[in-house]
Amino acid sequence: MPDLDFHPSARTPDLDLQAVDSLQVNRLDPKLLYVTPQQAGLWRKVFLRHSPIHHNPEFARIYRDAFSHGLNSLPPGKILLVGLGCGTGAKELQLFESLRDSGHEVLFAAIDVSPDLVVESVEKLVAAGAVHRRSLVCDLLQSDFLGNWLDRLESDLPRLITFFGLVPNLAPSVVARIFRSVLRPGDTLLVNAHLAPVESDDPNDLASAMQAVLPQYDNPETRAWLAAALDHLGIEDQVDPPEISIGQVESIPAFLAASRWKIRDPFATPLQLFHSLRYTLPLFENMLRREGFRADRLSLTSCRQEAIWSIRHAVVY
């Protein structure tokens, strides 16, 4: 078993408070879909079944490219490696490939909001060949204490952040955030989106790409899912099934999952259980550069559906 630490923010006890809280306003935070060990298979299940990187190798290539072109810019020698989100630690292992065959020497974090998942990345990279000191079992959404906690880790290095997978999930003001967050001056963050796959600025195009995806969140694996987390709450038998619908997340459209309340007291608006953001590609850069960070797309899927950029403070140290 590797070192892990335990952020109080993932512990059971707070957990179970932050549930309350959760609902106390109708939504679920998001670290609930993925604590127990049922859900973060269920989750596997969604993305082994619908994630496109599984059927198209567009999206498999995307990431062997974004690899091989954020090597350039970084220094020789030792690196850490952190991944924030981890999940399975499978880009993370390639990207460990990729500086290994590069001649880094690679010392890795793994940080996610699962123990289930940071033991699996962890075991995965160092089974490869990385150094492994201590990983963080946290909420990424109370971020202030992770650049403290990689600076204890290993201030000295430089450090290579994947944030893949996470950006979809997030406000745009909790990506920006966490960015900050992490990211020292020197850093060097991997970020994916996924796309609305539009080809022109015609809202009717936005709205076919849209609907084009829909299946990708709107299917029996995604709903199953969702539905563990009703079930985990105890709260099964007072809401309807998880519906998934097309909407807004502060203006950047976003597929969204609710569940009815079967009583219309205390709320009269569904609980609000998911979103998955679908930036376009002009969406997604403004925001970073209005936030104060300089973008540098890396690569592009054919299909337009996913970009991965390599992330830097704006500001030149």
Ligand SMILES: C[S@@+](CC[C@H](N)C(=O)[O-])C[C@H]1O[C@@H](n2cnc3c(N)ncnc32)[C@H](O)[C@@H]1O
Given for the second form:
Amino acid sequence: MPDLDFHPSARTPDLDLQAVDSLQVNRLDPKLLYVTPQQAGLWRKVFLRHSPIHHNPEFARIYRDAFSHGLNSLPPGKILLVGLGCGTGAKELQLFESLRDSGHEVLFAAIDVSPDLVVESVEKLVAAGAVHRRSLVCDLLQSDFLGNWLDRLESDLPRLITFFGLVPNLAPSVVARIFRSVLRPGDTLLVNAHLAPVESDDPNDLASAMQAVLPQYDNPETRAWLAAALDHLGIEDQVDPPEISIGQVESIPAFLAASRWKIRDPFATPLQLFHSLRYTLPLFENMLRREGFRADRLSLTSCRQEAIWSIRHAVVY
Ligand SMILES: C[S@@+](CC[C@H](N)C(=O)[O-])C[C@H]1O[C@@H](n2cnc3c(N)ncnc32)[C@H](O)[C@@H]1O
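So that was the form predicted alone. Now I'd like the form predicted in complex with this ligand, please.
Up next: the whole complex, starting with the chain shown before.
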């Protein structure tokens, strides 16, 4: 078993309190979808069945391209690779292999709210030859401690940080706050965003782009994964099964999942379970610029559904 630190934000009593807070505002905190081993397993199924990376070679190609372009700007030698919201660690493994093959010595740290997924990622990268000292189970939304934790782990090495699969579920201001807490001048963060594959500014174009992507969300595996959170919270009898729709969050196109309250409707609106933002390229790049980051687009699928950027502080101190 690898050495893990557990931040209080991911300990069970704290998560229970956050579940209560979530229900009070009628909106699930996204990390409550991943906390139990069963939820981690159901999410893995959704990922394997519906993530286009398993069906369309273009989605794997953009990671290969990004990993080889992204490495050009790194100093040679030893590097700290940090997987934020690492999931199964599959992408970090691929990045580690590129780093190793280009002569870097890699110290790896996994950070996720799910202890099972942290362990799975660490075991994968250690088996491939990465050095591991400690990893962290925590809530990234309470990210103020992250910079200190990373400094204590290793303050002198350049950092290469991954942030894959998280942008769709977080508000833009939260993404920017997390980036600020982990990135020092000179560090690099690789981030992907899922996109509405539009060709123009025409609203009809956006509507048909979102319809084309909807089956990635509106499917039995995703509904089973979302329903597991309702079971975990003990409210499965009080709400209808999750429904998936197309809408907006903070003016960004999004897929939304919600369950209607059955017994009474105390909030007059369904319980919001999940959202997945689908930025357009200008929406995402303008947001990063406004928040003070330099974003270099490294790769984009030919279907325009996903892109990867390297992020650095815009101002070098
Ligand atoms: C959609 S998955 C992406 C996993 C992986 N990075 C990938 O691209 O395949 C989101 C990951 O972020 C983690 N996560 C979600 N919310 C989190 C939070 N608030 N704090 C820490 N981890 C979180 C989940 O446990 C899950 O592993």
